[in-house]
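In the block that follows, a single chain appears as structure tokens, in the form predicted on its own.
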Amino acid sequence: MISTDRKNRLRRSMMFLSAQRPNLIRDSYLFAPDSLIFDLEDAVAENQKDSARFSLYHAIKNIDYHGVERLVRINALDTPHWQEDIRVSVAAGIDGIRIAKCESAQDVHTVETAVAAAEEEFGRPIGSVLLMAALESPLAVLNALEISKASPRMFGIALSGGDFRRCMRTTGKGGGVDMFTARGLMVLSARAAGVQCFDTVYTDLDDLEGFEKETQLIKHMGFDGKSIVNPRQIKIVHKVFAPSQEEIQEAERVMIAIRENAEKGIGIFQMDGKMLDIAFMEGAERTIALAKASGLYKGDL
């Protein structure tokens, strides 16, 4: 049985951190973002791919990361490292793993099955390794939905930038335009399969006013978090994705408002004019739960 709790989790800043460089790996849980993303892929070079696998293994059997969701890019599917990534990181316990170039269903069932057998290997329960698959090329983005639908597994899709626009030959000099319908089609699909969506990674890492632009742009969309490689950056997500004292009010009288209401029987009601029922619980949860991951609420709702 997969957790909902874990699969939902906040997960607004997920940290990019090269599986090769144990001096990053190691205290990296201090910079505090929601989840860590140990890269076997593209930041480690072809002749140094056993090397990062064991110092992943190492570090994660070894260090308390208090909490931060631990999760590892793997190599492609059409590459020879990625069974074997997929072996040495449930065996050193990760928590979930990111599938490199996603492009179909048949991937993430490809990874699944691999993830089950390292599972039985290892002595792990079955199903306590997650998915999420980064999608990297138009084909990708167009079988966005039945990726995301593919295992229950999967909590999330994830837009991968740099090689999108390569394959869409653009530059990304046009404030985020070809990237625009990418963008949407991902974050109906997660919504429609009921996971998460993550944004891109932003890599000019001086440019911090257009890396807040930037992800404001992505929340208003609806995406659930967005992927960076600066521990700089973590703290303008959280304070991007943070509710304001108004919507954080709001929230809690919404959910007050409807536990009463249904203690009374009463589906439908107003509430300042609006009309709410049960279906707006969910949201409030979630302002809820975003306030108390910025240290914004103290209650306990």
Contents of the next structure:
Amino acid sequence: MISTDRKNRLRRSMMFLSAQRPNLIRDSYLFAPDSLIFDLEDAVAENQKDSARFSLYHAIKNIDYHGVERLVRINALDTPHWQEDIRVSVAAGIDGIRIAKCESAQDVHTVETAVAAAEEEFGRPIGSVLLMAALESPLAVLNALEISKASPRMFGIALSGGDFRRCMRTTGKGGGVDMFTARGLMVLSARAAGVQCFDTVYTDLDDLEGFEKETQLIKHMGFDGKSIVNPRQIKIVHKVFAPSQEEIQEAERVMIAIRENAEKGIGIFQMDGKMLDIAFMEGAERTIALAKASGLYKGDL
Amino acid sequence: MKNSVGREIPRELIEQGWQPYQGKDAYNGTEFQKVGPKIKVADQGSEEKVLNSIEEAIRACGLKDGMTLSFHHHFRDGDYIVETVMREIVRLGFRDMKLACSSIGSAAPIVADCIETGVVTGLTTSGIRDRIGEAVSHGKLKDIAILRTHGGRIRAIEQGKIHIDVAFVGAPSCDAYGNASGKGGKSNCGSLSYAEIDVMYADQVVVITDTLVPFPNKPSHIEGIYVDYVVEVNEIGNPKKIASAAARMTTNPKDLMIAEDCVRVMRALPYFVDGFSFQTGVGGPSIATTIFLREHLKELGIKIGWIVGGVSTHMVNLMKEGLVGCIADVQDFDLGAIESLGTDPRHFDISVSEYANPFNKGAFINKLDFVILSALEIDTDFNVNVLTGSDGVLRGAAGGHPDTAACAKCCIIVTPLVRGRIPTVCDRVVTVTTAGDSIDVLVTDHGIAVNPLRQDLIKHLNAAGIEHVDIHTLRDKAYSIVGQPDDIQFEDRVVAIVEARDGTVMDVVRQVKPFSISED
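So that was the form predicted on its own. Now I'd like the form predicted together with its partner chain, please.
Once more the chain from above appears, this time first in line as the rest of the complex follows.
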């Protein structure tokens, strides 16, 4: 069984890096993203897939990533590569797999079967490798709910903007209006299924202002984090997702009050004129977790 | 005999009168008699000093075999002066010449040929690279080369350790009477600080320019009173290589991370108060540090009192924003800096003696708060190498590194922990150019280490909550990533002396052995 802690860990920033580039995979944990996504798909040329898998395997085996989550983006299911990608990733001891171009619950099942076989083959605990799905087409987005619910291994879904925009025949110059429905549907589906939801990459590396705006937008929509392509973007995402001092203090007081009242046998009570009960605990806990990850909370909770 | 950084000084050098390095403050209170040049009084009836060619100037100077010629490096990789003069020296059949350069690089490959053929047999410089570095490291130079710091070079000139027979000074503009400037021509370089002391101590001075302007060419960086001859040539250099449009801000995320940490360290120290002084270079993390300082200065409502040393557009921009009081310039790295020098009264040039000479009555850097420097290697005693590469071959420049490190209240080294497969933090640097007693803080992409000699700094970093580790931890980390390299193999022969700024021996560089794979 996968622990909820592993599934629900903080994933504000998920940084892609080519599994083929030693200088990137060597020590990218230094930039302290929440997750690293080693890419075997688009970042690796067709005739270099094998050498990239080789690098990936040895990196995961030998390098201490200091607690940063290690995911692998495998090649799409209509390629000859994805099965070997899964075997190498599972054998190396990766935390999870990102399914590229996932269109349906069936795609998740297909990957899940291969992952389970690899876990058995390489002696890893059955069910230990997590899954997430990248939704890259209109059909995938419309199937977001069934994909999110397809497996207990699933921890989240991510929008992949490049391919999605290509399908929608839009350019991305409309300030994100072309993806508004997709984003809304996805975050709604993810919440309904109890998994996380991640936004697409922002490819204009010099436009850090635009990147921050987009990150604020998706944070307010309810996304858990964002895929990123450059370490310069990490701090910005973490800043946007960091709770304010007031929010932290409020969350701290809520958590303490709920606990203290629970010990006294009180389920519902008032604080500063607002009704509070156990339903507020989860939000307060998430705020404290974010505050800790942002280095803003040094208290005892 | 070992010096205070644990380097063995060969007996033959001690017998020749060389002293071992004894620490950065060992020379305090030294007294000495300055030397003076031999002056040929100007012909009162002649209003011009212009000759038709470099050959004419060489003949007019009465150049002889064995004489010492000096050159400055303000034109960097765009320099045509060294190449042009040396071609004439070769053509006219001179032998056994000694070169005294402020630095020499890839712009004059002819010097490597001259070393091979015995036209050049002696060399003192601060920087040495490419074919010239290889020629010296492979034992082709007849004498032992002496590598000096910028400040140490001026000290050596004033002590008479370097006697310049003829100084050849490339100048972007000059009048017919020898008033020369780093501006006002076709290939401007800004300040001419590295030449200013040379012309005062050289017996004869030849200015070479491609832009002859009407008398008087004022303000001038080189005064005509020191100049014997002026020669006009077609081109003094390649302007594109002399100065870039603007020194580029790095986008390398590790450099940026290092720079951010460097600024965090600076801010945690008591020197980071209104009016502090600052110096850095133009490497990736250095420029980023300059840029990141802006937001911290604004947030605290303070400004930098003065900047000294090499200047880039980024520093000039800070000054224009009112975040820097003034800039004392010895070298300009890009067009923005060149344009600003002398145009804005807050941006002025100083001579290299005023900048960094340890043996005068007080240089600018004696008052410096922060200097941010790089390193090719740094060992667990904080000794730094900026001269020899991982193959033991000379390919760097001491420059002002040892001078500023020794003087600044806080010297911070910024460097990645490993470069390719080469560890930067190591057990023992190949060559000590800057002694560990001058280095205070090391900032790498894998963490920060503070020299245990600076317990005061450690207290401040702890108080600010800035994590730091023992430098041995960083060394272990570096070795765990790329492995520990075997020691480089050298022959016994000393090919270069690394002179400390006070004239003592910091280290020696030996001839490299041809590479071979070891048996085990």
